[in-house]
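For reference, the chain that follows is the form predicted alone, supplied as structure tokens.
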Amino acid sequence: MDWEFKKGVPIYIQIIEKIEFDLLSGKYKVGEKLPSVRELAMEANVNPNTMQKAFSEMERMELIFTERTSGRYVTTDQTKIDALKKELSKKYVDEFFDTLHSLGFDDNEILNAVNTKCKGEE
């Protein structure tokens, strides 16, 4: 997933989302050391500011934590990187519902459609 943010939302709030988005994908792997705050902030054009920003507040959540001297790692934690999944599941899956029931589909044919795509069936 590349650096794209959008209009509207915080960037530091975006550069969670993809950190978060890239934790789960695994690109970055339990206890994994990450890029340095001015790598990731060079590799999304972003301001350092910005990226620690990102980085502090992920440290809040308990997503990461720093080593003194030695940078910024994923959590050991699985239980926290498994309720990240089941928290992003939630949003994507609402999202999902939200914008076909805004296109006129009920809660049937949106499962209909689930189980449909599910069997692999065109």
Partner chain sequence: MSIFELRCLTKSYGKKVALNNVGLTLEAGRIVGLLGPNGSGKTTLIKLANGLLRQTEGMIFIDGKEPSTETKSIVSYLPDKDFLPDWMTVKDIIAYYVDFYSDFDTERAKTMLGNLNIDENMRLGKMSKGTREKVRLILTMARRAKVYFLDEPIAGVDPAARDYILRTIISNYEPDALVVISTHLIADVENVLDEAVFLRNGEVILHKNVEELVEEQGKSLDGYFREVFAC
Given for the second form:
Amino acid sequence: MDWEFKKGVPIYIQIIEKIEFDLLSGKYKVGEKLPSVRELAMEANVNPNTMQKAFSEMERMELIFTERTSGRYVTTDQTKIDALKKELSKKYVDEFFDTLHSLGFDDNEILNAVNTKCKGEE
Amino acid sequence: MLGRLIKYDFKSTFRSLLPLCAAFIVVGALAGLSIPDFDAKTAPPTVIVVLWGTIMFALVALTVAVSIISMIIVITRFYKNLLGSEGYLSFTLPVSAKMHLTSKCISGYVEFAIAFLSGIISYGLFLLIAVARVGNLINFKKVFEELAALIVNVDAPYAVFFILTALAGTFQALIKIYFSMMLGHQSEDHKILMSFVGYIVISIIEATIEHIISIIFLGVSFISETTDVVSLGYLIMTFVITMIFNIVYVIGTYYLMNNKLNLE
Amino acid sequence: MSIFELRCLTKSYGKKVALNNVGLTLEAGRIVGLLGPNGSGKTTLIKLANGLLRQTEGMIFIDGKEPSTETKSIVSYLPDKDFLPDWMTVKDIIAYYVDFYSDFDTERAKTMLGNLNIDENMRLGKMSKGTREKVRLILTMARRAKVYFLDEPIAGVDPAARDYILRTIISNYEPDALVVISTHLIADVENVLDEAVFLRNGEVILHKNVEELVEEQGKSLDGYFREVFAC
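Okay, that's the form predicted alone, but what's the structure of the form predicted together with the partner chain?
The next block holds the full complex; its first chain is the one shown before.
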């Protein structure tokens, strides 16, 4: 798995984004045990403290929890995952609209483009 | 720790020193084995004489080579291990500068001793084998007898100080080289050139001081009355002066190594 | 007590001042980048910390002690120089490290050598430059030291090996050890750094947590460095 980080945005934020992605895409299932901080840090080629910070933040966001003896797990609370899904979808839709607006599309044109795409996929 | 430093000094230097000394000893033995019987009734064939002559040439060449190369080996070891890139390895070991210097003094001295001993063994074998094979080499017997007479006449204190001075003098040769190298190391560029300059300057200072001292102590007679060689008093004085120089050089080398190290 | 401290550290060579009244405190469990252009004093600072130079003024403390044989046994230094003896084999140099460093982890060294396909019996003098660099890094990282100084650890190495080296530095991470990386290749290492120290003309002009800096400046550490040190 290749971790790609962009410049100018703190790494821990990007890590959280990626793990949220993996949560929703099904790479990590509800209640599944996560790899250790060190393992993920090595995989992502980042500082373990940075990875730790991301984990701590995700814990604060209640997306993961720590079992003292055995490590870190994805939350078993499905509502949290659903809330995340909703939040991310809003975020990407907002981004999508922002991008197309800045390209000169108005909302109607955007809707048409979306409809065309959906029909094409049927 | 000191033992380990010495071990690695030997590991490095013996690679070239021991084969060279071994060759030296072997050629010495060969010289003894191949020497023709010049006193025989029939003259030895030219081929044999030429063969022996060649081996003798090799022996002389090796004598020069061992003297020079053993010194080069000692110098190179000190330079490479402490002042070159390897110095970054040596001086980050959990080992004091004092230990590094002690190790180099001991290993350098032993290396000189090995070179010297290989010479003794080489020529010793040459003579012993030659005499055993071609026994009636009267020249050698006469030399042995004269040497024996000389040694018997020498008294204990004299012999002791003679040996001590020789040992101290060998150390002086060694530590002077090390000190010069540390001095040369102080210069920004031309470190090697400055080492040579340093050596020459030290030698001049040494000679000057010795000269002054011998003038002050004019009372000490140079030649003793009993034998034809230098007097005991002069010998003792030489020994003391050598030891003083040794101490000065050791302190100087240590000071520079411990406080004025500047690896490139 | 911090594991590395510099107090009013000055080093001058005659009139030339290499380090000017430098103060710096670094904690264990961090990976710190020592960054600055050539001649900024990075190498001088590292040499002083390793007892290879005497300071003109000021004090250096490694785990509370001044540089000495004691600190050398807990500091692992990778200089930007080829310090390996030509005549030894890999096996020989490992034995050498075992002889002198009680914290040398032979197993770890052999594993790393195996991962990089380096033959133990090969003579160091016969190896390519790149392979020798890898060996030097492996020897340095195989020690379980308290402080690591890595001077340009990835400069002369191919990109694949670079990744391996960075992963090794990460995997070697111990909460009670400090790793100081001095390098030009900031973009390659910035994801691995906790903190950055910028050095210019022998003075510390910045010491900050990298993530905080990126958040504040909205650009990468490399980008910010170029801004600060623009000619």
